[in-house]
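Take a look at this one chain, the form predicted on its own, written out in structure tokens.
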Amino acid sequence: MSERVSTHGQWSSRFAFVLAATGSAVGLGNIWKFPYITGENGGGAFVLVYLVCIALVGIPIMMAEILIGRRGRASPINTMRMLARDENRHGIWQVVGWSGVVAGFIIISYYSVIAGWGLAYVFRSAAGVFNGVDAAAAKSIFDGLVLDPEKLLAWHTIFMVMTTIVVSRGVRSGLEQAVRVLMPALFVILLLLVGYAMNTGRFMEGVAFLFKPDFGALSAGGVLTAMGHAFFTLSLGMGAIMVYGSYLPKDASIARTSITIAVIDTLVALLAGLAIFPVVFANGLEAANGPSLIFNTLPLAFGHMPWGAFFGTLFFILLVFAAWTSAISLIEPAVAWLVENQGINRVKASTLVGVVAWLLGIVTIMSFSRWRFEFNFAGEKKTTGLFDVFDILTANFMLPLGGLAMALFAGWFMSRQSVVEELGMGDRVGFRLWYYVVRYVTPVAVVVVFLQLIGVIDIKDWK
């Protein structure tokens, strides 16, 4: 089969595909979910069991869906279509480039509302807004954020134009710029956060809560979120490492690749651990606040510190900054096919997928007032409406059985012949053992974290 070629140009090198890769993977999950998932799962025997499960589930999925989208050289639903042609198979397996375009779409409609409280959250903290405020006053500052769908609307707004932008700006000019300033100014400030959380007199107790395993207090239940918080974390299943695969050079080592952005993304979240706890621990408050520890613990905590409102400030810049690379990866899927397939150019695909995401990001907002209901998921009860669907139907639905379709299609559908050349590790060793989990171990994994996750199996309670 001849090379083909995006139509969209390539990132400049391996390196530049690693940070928007890897920009794409980090995002708000790493900032706050990885720390209280950690504290509520046993601390470092969860970390300890993420990390295999990274090596299990997260890297071979990365490398399939890299090597489909390099393959295709095009949007996810044009890739899938080329691929199941070249090797003889259904046409329906564009169905799997579809459902990440869409679940991408879905998710960056709520994802910039969400982005968006950072983005408010950055301006309160550094006027001092949380200076000397106790719980009370920290959940009434977050309520008021939160019920007001007209300062939502404002902030949705800004972060959606933001994202925009970099995506019409093409991949070298847009992506390619942005990650290259971005991701090493996240790493500063995160470096930043853990020297202050080092001079928190709780620093240690920080670190021994992350690294030191108590496997007595890890359920199977445990286990399984480790499982689905690896598949979630590397941004798979939606197409953005896909659409990014396509644009990465021919000579770049995919496994090598998969690899360096995989122990990055989980070095951000480690790094996220070490400046949150021994914080979190120096106040006297729970690491297992759940969704409430960045909007409404943290900046209790910010509020009774030397310095807090240039650290909290800092802390906020970073979530805003982890949230924008991840959006930009989110939507980019749509605009290349509709470059690809409706004729218009860059800036106007960027444009047209900007306004209908913030369109429907107002059904998010209402979601948090007045259009808020409740309903039950597999025995828990939701209480935002609208909100909590999208949530559900992307990550409990679309992103997982998105990633099994696309190991199964490279492990199963695609020829050895085209997998091997594609990957171009050789027919050795290395990718013998890859080939092995792809096929058989990372499928049963996910298929076991999808039904647990939808409520079939409940393991919760199992010890």
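Please read these numbers as outputs of a predicted model, since none were measured by experiment. Positions refer to the first chain, counted from 1. For the two forms, the rigid core is made up of the largest set of C-alpha atoms that agree within 1.5 Å on superposition. First, how it differs from the form predicted together with tryptophan.
- After superposing the rigid core, the Cα of Gly128 is displaced by less than 2 Å between the two forms.
- In a rigid-core overlay of the protein, Val420 has its C-alpha displaced by under 2 Å between the two forms.
- The Cα shift for Thr266 between the two forms, taken after rigid core superposition, is 2 angstroms or larger.
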Second form
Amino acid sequence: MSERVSTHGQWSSRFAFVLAATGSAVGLGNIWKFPYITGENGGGAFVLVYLVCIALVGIPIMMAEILIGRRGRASPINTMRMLARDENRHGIWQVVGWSGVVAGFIIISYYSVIAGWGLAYVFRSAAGVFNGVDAAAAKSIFDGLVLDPEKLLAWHTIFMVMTTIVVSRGVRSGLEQAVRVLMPALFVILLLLVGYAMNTGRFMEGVAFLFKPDFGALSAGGVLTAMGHAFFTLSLGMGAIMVYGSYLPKDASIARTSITIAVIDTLVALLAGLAIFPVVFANGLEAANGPSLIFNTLPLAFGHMPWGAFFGTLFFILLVFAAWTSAISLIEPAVAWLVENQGINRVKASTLVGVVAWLLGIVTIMSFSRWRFEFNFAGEKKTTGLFDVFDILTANFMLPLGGLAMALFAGWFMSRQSVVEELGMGDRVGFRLWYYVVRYVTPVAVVVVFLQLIGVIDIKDWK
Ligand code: TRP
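Can you now output the form predicted together with tryptophan? The one shown was the form predicted on its own.
Every chain and every other molecule in the complex is listed next, the one we just looked at coming first.
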């Protein structure tokens, strides 16, 4: 088969791809979501399951997703359709691409709203609003934002426009430089926050919370959330990494690349956890605070450290950048498909996608104030909004199922020869290990997590 060429161009090198994919992976998932879902699910045991999922599910699926993308060299929908045809498989496989586009729309719609919180905090921090605040003041600053749909809409609009502009110009220009400078900066400022956390007097409590597993604190739903987050944080299961893979030069090593990205991504999340939980405990806050967790705790850290307003501003700028480099990968699959199949140019395609995602974002905005509903869950009264529904539907269901399909496609439905050829690591130990994992271990792990959710099996009995 002659090699395909992407109509959207190629990364300049393997390193450019690593930067772009790391930019996609590292985002709100690491700094905002990981700490709050860890807090909600009891800490250590949840973190352990999450780490196991990164290794056994995340890395193998990332390799599968990149190799599929590079072989197809098109938007995920067209890639899946073409590869299914090449391998004499049913055209139904393109559903993987479609489901990814839908998941991407839903995720970007709320992701942009949360990134908007980050934008708002850049200005609050710069204005010195956090200086000397206590927990109650931090909470009222946050409530003043989320309970005001107009403010949220303004920030969401700005972020969505920022995202659409980058995608309309093609994801390559600028992304490389931005990630090269911003990732290390984000790393340094997280280290600074961990340094502050060490001085709260409750650091070891935070460490124990994160790393001492208490399986009694982890529910079946928590196990699913941990696995779902492995997909979310590595941007897997919806075609973001597949479309980035489609721009990857032929000679780049997919295995090394995937491991590098997963390691960086995990480090950022763990650092965020180490920075936040000691502050939570030192201020008598609730770890299970939900999506507001970092916005209620980090102002306390910045409000009490020297140069806090400066570092706080810098931190939230970097958070917004990290979210930005993730957001563009969420809409790139849809934009690439529109350009390929509908014959419209990138600018029109991105604008269209941006407007639809922007409209959908209004649902999330409202779900923090007006549009909330009460329901009974296992005898407990809960109130929730559609934001939670969006989050659970995508991260816990659509991404794992999409990823499972990709693992099965690469492991069972592509010929061994195609896979060997595309991974380019020969048919030796490394390849065989991955092949075994992606064919057996990964699919079984995903299925087991779903089965324990619906109560067919109880993995806590396996200890
Ligand atoms: N990984 C990003 C984060 O952790 C979010 C993200 C970007 C994503 N692209 C994705 C999640 C594709 C799922 C699928 O913030």
